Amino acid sequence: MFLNLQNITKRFGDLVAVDSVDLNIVEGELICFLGPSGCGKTTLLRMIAGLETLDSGDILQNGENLAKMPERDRNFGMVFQSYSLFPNMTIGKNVAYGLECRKWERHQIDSRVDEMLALVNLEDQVGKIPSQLSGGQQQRVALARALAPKPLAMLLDEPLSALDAKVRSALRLEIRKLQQGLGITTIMVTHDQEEALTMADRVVVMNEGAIVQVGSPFEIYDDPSTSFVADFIGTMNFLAVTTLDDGAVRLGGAAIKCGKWSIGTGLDKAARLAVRPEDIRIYIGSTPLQNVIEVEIDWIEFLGSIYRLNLTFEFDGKKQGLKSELSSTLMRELRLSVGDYISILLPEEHLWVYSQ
């Protein structure tokens, strides 16, 4: 185990910023802290890093105890969301730079520096300055410079939330290929959920200072522990609902058989059902189906690919919505318009039931 955090807590006043975190950490992985503004990632990750003390636990790398060790003696690689270059030095000599307070020789200095830069595609740009570069060159310069060391680990504090959609798509896939060439151990801050789920190998989603999941990207998204995560990664419906003692759920007047459940099952519980816009199903058989209602198309989105549908129907005098997405394909074959009723198939295997 590369790294190992036992009960770490950071607090603030009376704000408790990360309270009893445990994690293992696996060489060479690129781990991901997930989290709204607020949840405790970053403060984490600086303890990590030695720039925040902690209040109690223990940080092990390697069976060593870094809780004490300052934040220099770490050899940690760190990349900040504001690039942090020196505008007034060269691309070259910020490259350099912290290779020089480590007294390298001149020469491996200059071989280090035109060996990193030509990892991010930047040889070209040595003897620039920071403001001549666009911003997604300045945080390849920030991540040569953090590389140049040879570091046990990179930590990445939102290091691509600056930049414009584009830049940002590009840039993580380069990071990722980067970070998976070289096998260095990466764990990366961030709030939005694409980049976590397209570049980690594991995602740590935290929510008022603690883990609420851990899991690869795939089963963050497929399998939410919690009602917190399954709305907090991709878009999930939540239909208000009561449980009935068979593993089922009393939904619009019909019984919606539910395959994944965090409360027990018992009779007559107000209990919140969830389903993702994309396992939907439109339903056009006659022969009635378990887990099929009839709802109404209350608005339609064209978004390219994909038509996003606004449904609603009504439960107990009271209107309920949820949202669908169909394929262009798909959509053109039904010829769906605003007003319509459909039928809608929920699949079992795709239903969650949280508590209220």
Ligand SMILES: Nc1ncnc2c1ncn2[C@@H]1O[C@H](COP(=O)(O)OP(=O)(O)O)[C@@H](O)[C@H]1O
The other form holds:
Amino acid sequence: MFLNLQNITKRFGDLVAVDSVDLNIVEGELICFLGPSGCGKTTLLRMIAGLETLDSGDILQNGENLAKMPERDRNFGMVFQSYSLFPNMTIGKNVAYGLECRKWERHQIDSRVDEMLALVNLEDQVGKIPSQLSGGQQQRVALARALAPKPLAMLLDEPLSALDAKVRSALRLEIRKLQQGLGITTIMVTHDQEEALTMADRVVVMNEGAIVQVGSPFEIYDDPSTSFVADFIGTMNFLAVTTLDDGAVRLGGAAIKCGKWSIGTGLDKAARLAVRPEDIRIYIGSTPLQNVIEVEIDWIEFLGSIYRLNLTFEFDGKKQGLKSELSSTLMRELRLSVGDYISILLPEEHLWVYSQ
Amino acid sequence: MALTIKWPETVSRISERHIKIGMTLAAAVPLTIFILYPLWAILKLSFQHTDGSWGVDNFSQYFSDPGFVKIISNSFTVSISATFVTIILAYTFAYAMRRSSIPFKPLWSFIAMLPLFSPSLVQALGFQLLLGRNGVINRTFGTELDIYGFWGIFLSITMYALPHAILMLSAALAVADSRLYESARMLGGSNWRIFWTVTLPATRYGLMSAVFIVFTIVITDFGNPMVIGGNYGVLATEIYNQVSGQANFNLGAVIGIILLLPAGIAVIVERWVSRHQSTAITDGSVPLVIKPNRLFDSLMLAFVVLLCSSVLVIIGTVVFASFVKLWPYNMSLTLANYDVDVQGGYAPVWTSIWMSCLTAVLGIIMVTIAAFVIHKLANSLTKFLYFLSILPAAVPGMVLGLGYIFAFNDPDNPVYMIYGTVLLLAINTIYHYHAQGFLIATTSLKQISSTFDEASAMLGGSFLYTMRKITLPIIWPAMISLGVFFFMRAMVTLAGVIFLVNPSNNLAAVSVLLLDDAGETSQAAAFSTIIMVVVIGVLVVSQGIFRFFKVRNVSLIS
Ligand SMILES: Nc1ncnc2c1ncn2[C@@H]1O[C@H](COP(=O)(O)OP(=O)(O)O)[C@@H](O)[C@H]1O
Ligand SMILES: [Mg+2]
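Okay, that's the form predicted on its own, but what's the structure of the form predicted in complex with the ligand?
Let's see the whole complex now, leading with the same chain.
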């Protein structure tokens, strides 16, 4: 275990920014703190960095307590959201800064700077000043600067959020490759789920200062432990239901069998049924079947390779809607149009039940 | 947002608190002593009768005297007229600089700024030399033009306020989103219509701010009405007469309070207005590209040349008169006027330079500490300190100077130790111009985003290393420009220090007034010229330093 966060809490006045967090970070992994803005990700990262003091709890690095160690001795490389390259220094000087602080020999510094700039493909920019570079280039310099002193870990706070979409996806890949190539333990903060899912070995989903779920990207997508995670990661339909016994819920007039329960079963409790758009299937048969309901097509959106359908159904005067996704090929065969009534199958193994 | 500050390693966690408290005190104590206390003293005195009892008699006595009431109405008449004309001229000038393609823009800007580089009364001196009783016009053409009074004050004060207004309005006109102009044109708007519907509304806050700032400058100006006001009394000269002439301090305090009110209201409104400013331009804005337009550009050029010539004629007259034997009778050239034989010779010039250097150095230190504490320590006290820091914008120099007499000319007060010294003159100047200096320092501190400190610390840099390698290299140009600002103001200020100078430490700007008063107009002109040369010299040297170190984006004139 590289880093061990034990019961960490941080308050700003009355606000609990980070609430009793326990987490183990493994050597060499890229772990991502993901959550909505203001949920405490940055604060948690800054406590690990040593830029923020803990109100309670401990951080252990390979068993050693970091509490008394100031940030400059921790040897973590940090990349800030706003790049924060020193505007009065050239790119080369920026990258050399950490090495000069560590009193490296001049020739060692020079060769390390060349090496780092080559790593981020900016060898030819060594003499420029930060404002002469594009945002993406500046962020790569920031990476090179953070990595130059051979840090024990790399901390990234929303490193891509100030960049435009194209640069962002290119740099996403670059950072991941760099991280894997060096095998450096990396903690990244983001509010962008796509970024977290594509880059991380493990994702830590946070809400209101607390950890909600930790798992691989696939796990948190495929098996969200709470409705918050289900809602935050990917797209999810939520439908109001009441529970029946024997692992089923009542949706409108139909009984629907559900595979995954996050609440205890019991009769007649109000609950939420969750299903992802891509898991909804069109049912063409005519014999009634378990978990099939009839819906009206309210709207059709063409998104290129797929179509998105807005479906509605009504029961007891209460209207509910859900989204589903169909491949373009299937759509062509079925010739659906707005106003059509169709039957859909909600597959038991992809249905979650969460509390209200 | 509260910013965390990284302290040196040797500083333990407990004494970090002490340092913060110490710094807060270092900001709070001088602000209280040198701004709040003198104002309190003047307020107190205005309610104290000559026999020592308390009440509003001073005010009722003042307002029951028709002569005094006339002075109030004079002040407002001339100030409102001058503000109105200044704003129109300055807006047109700034528009020509920002929105037309006339040639030699930097030259015109420099000429229009000239009145900033000399004591305010130089304008009055120039008009006097040209149009006064013994002016060159009346003497040459045998006319009987009488410039003294309303017209003299109006003309000289307008010229004096012009550069201030131009600076503010240029800033307002500098930014523009060309998309707005394109869509206005696509909708078929004529240029005239676009001006009224796009340009003017986009600059309305800047315009309103300028109106109030100019009004404050104009109503509190003292030098010009002193020289050219004749029998047309205004509030600023009346304070001087009451205090210096008749030693009626209580009445002086009353007039001070009356003068404080309009200036105070103007500044409060300006603050309120400027809070609504600067939201119009977003990241997606496209800068305006100015297209040449023959007719429009010629009109603008004609206006600019006319305005700049007027400034040059007035200031040029002063400079020229300083080299003339006996204006306007004997126009042969001489250096005799620079051989000043009254008022302590050149001593006031050296005192001024020494005082200005002191003001620059102490000003940088005091204002930076205040800005640092207020923006980076953010505690319960700092809101009040912020108020104190910008309060001087509303306080006329004469009122502050008068407050200093009441507060510190008292052997029981510790500050009495430096009463009558150059140091107190420098302190008075710093706090007189504290608001503007504070804004300059704040802007430069904001440049160092707190993440630079953090980035440096994460890379292993110590507090002192960060200071030396990052903080100072980033902010020194702004510090220099802050120093230049204080130096310039200290060289030319008159209103603030007029009550505090004494024969042993007279200042150059005050000498100009005294020499003129004594009828030594040519020597007054010589002194004014020396002041201008020193100020422009300092500007040129600083500009040279900036050029050498390739510093951009730092303006020396503000
Ligand atoms: N220095 C601070 N002082 C007071 N409140 C803060 C400070 N830093 C963060 N907060 C508050 O703590 C909460 C968590 O902030 P942060 O960690 O920045 O969230 P995130 O990075 O997830 O968007 C927010 O409500 C924020 O307003
Ligand atoms: Mg954040």
